[in-house]
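First, one chain by itself: the form predicted alone, in structure tokens.
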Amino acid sequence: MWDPLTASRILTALTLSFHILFATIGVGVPLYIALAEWRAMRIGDRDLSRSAYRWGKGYAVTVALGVVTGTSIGLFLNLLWPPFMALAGQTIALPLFLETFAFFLEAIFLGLYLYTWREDGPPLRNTLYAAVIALGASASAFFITSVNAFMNTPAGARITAEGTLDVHPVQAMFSPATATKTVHVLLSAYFASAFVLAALSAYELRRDPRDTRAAKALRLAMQGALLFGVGTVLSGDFSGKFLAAYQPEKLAAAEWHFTTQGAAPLRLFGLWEDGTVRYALTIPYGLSVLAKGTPSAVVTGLDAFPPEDRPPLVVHYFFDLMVVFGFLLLALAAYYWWRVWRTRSVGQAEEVATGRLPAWFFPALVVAAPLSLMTVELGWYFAEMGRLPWIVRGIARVGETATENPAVSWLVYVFLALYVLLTAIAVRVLAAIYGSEGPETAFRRLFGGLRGGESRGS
């Protein structure tokens, strides 16, 4: 048994980490099928909306279960960390208000989706609906997000010894760290998805190199792969310049940067031993040039903050681990795209994609979806962990914020049962509408059906 300041952080900890992976998804697949239903409207492709009314079916299921994840931390703000909404709770309410009104929207809309889809519907329908879901999706990803800038960045409030005054909400919502954070968690989400929707491709052009259905979904995802790709990579170099300036225990942490210096380098990869960096490889002003652009530029190191303040070193290898994996993706996006150039006068994308491209290229794709959703959630785990000691930057620490009720040890058990079992359903019921029986047959047998699906298109 734990004490409940540790299994507080347990089950905060295990509850993210389960519904970052269906928020990620939730967040990115709804863009995708709005943007494939919107060019199947614009060049008259069916196949292309055939996909998107695939990928709503499967985003169902992530939705669902991701709104039992997305309950529990919400219960778990009060039920955990009472003192941290009795110091916050007014003041991060509005966004909160707001992500659950996104939510339904987009909730009502993808049923009215996937209610509605006819292989001979009208298009402009499906693509308006699609719009709203994405809508909603990114929506709540922002609000959502907006509350974890304000952990990290503090504002729109006053926190004294009396308690919270001069709220202002819509202050608080854009803290200084909400324009970096939301834009690199949308793109992240986009970026990851892309991938989580060419693996589905990937597997259906191993089963039938000639279906050029998934060989049309698959270039849509890899477009969106590259794109969204850089884009993140972008927004991130925003992002370590933003912590130079705001949060410079939390780059230091992550670079391993001990003592404030001018022209400092940069630590990629090594082992922390016996309070010694070893096996480090060291790129001269490197550090210097990431956080501020100039080789010369002075980088804040830990020796800035008292030992109590600062980061676990740990971060280094979730942040390290989280840039190898990104562009190994990236990697991946760009070498499909290399060969579409190279092969691009002997015909189509999609004669492409299914007979110029290497063998190995499949595999690996079906391995990426997975290896995306993990690199999303090393992201998260150097956020949050990089905030430490703090669960209020400068303001509150998460040791007296937690709940003394002893019993919350035994609410892990009884939640780490339950994300297993909502794994398993997860899992099970995407292979069966994924499988080889089709996904029509397999939804009408799992789920009666939407209404009767006799005339809609596979």
Second form
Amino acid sequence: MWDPLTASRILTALTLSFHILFATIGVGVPLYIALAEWRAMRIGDRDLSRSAYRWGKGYAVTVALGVVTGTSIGLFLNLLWPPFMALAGQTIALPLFLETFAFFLEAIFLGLYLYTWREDGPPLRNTLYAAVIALGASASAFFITSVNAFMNTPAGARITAEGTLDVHPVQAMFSPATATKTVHVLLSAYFASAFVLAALSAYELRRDPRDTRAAKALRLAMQGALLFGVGTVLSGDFSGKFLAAYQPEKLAAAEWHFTTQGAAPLRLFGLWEDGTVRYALTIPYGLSVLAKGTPSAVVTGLDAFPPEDRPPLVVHYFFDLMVVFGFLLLALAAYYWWRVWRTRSVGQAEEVATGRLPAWFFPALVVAAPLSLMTVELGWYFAEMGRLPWIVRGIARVGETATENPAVSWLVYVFLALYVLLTAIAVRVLAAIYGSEGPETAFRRLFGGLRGGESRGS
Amino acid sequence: MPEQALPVIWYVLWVVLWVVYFVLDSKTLGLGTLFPFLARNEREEAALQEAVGPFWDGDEVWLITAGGATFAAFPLTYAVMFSALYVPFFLLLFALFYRAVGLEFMSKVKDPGWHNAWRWAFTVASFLVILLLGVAFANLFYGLDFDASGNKTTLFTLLNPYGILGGLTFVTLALLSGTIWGAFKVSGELEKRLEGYAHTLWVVALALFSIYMVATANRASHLLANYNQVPVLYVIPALALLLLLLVKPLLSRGAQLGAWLATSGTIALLLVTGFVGLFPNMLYSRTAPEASITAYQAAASPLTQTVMLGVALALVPVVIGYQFWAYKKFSERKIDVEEAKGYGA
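Got the form predicted alone; could you also share the form predicted in complex with its partner chain?
Following is the full complex, with the preceding chain placed first.
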């Protein structure tokens, strides 16, 4: 059994870890549904509209799970962190309230989209419904992320020993971190979701290389992957520069930058042993360039902060792995487009997919889907643990804001069981929607015959 | 704007959000509770699923919005309500989860065991949601058990006779709402069967409603103060009763939508009756009335309430408009049992 603080932290981390999976898909996938319907309308291609509806059915499953885990978080905020709510409740109420309206859009129009969709239905209607779902989904991500931004760079209130005074909800919602955080979260959700959808198409193409509907769907997903991948990298760079200016301890922990200095090197990976970094790949001037844009710039190190205010050093690994995985995924998307470009005389999407891509590319895409979600998880672990020891930076520490109720401990098991059950159900239901082969057949189909070099049926 | 106006406006808005949620979700919860007893085969199940499928998630958002509004506009109410009602709220969270997953997933996998398990999960969870909400709100009107030193409400103090009676009244009204809504949506033999259920349920609902009203007058007399001060307010419970009495003749004449609206009116006015009696309290303490929390005490800062009010006034009508439009769109024709889409994979 754990003490209430530890239990509260485990339960919150557990819930967020599960929620982020469903939320990322929930934010990204409707964008692709809308894009597919839009293009289907523009070029009169029913295949794309069919893909969109197929994605929509799976999306509805993840929405149901996102709602459950999201509602859990709403409940836990009050149940596990009452002092935090007393402190920050008024300042974060506005985006939480607005989020419910974004969610209305999503829920009402998802019902409309799924129940009125017909293959020969008016394409403008499908497109508009899907666009509103996408708008609602992205808006709720914006609102919720602005709450996280407030926790990192609190604004719009005077938080004193007597309580929270002079609350200005709008200023709190647009705290300094809001811009970089929301943009990075949205773009990375679009980026990761592209791979979730690409995995589905890749699997379908592995099953039937002549499946032109899947080939067109893959092409759309890869367009998104390239575009939003570049966007995610750029917004990540901005986020780094933002941290250097506003949360230097977070950046310093991420980069294992211990002493404030100019011409700071960039450390990749490595081990922390007896007070020194070993086996790290070091790039001279790297950190100064990344954080400030010039090789000689002074970058604040962890030594500028008292030990009790420093984030845990483990975030370095989360950060580095996130970056490496992100670039790996971007490379996959770039590879697809390089092959398309090289074989451009052939032109047609379906031919590119069946014959012009090597056999390994399809299982690689299937593996990329969980990798992309893991990358998002790593990013959030970095974001959340990088804020430690604070729950609201500079104002309240995590350790001071948990409930004292000892009953929280057993809730960890109850909710762990619930989330595992949820995930198992989701997998079973999604498998039923997208082809009900057993896992063994699916595995063999994906990874079997790879040594042949070329994909079958080309 | 006078200083005291904002909390009052927000109190009204708060009531509206809860009422809209109760009215809209009652039909899905009622149909869900009776689901295995109403449908005789998979086609009929699909038709019943389609009768509520496009709406339930949009309806449930009203619950989240009502919770969000409590948190945003009356933080103190939210905090105390949570500590007093946290066991029912946890059970509610689980019940809402099984309701959603049961309804959405039962037909997704072709496996009898799976189907059966989720069908019963849907049924039991639907019943629990409406029962828990009914008991919670009856207790809200009846008064909770807390004083200046903190919460003393437990699950057992909530399960008092008045709370249980209130819970059962809301359950029965939801069953009535669900069967009438189902009859309005589907056609054929299933429609007739639903109408038959509705006629029987109406008798039970009328009886429970009447007993609940008598119990309120006798056991929760603090609720009568506002009524005795402004007697014209007695119109509200009277109208609730009148609408409930109208349900049966409307149903007999085949005016299914009218009967559903009348049932919904009863549910709405039953809640309004309680809230009018409660005002200006939001949380009434039965054991220490002086510790009760009023809307004025619980209100967030005027700036916060003003900003939130702007948001609510701009967006609530938009949501109602779209939802009304969606309802209208799906009510253009009846669901044919043979062609129902349901929730199949």
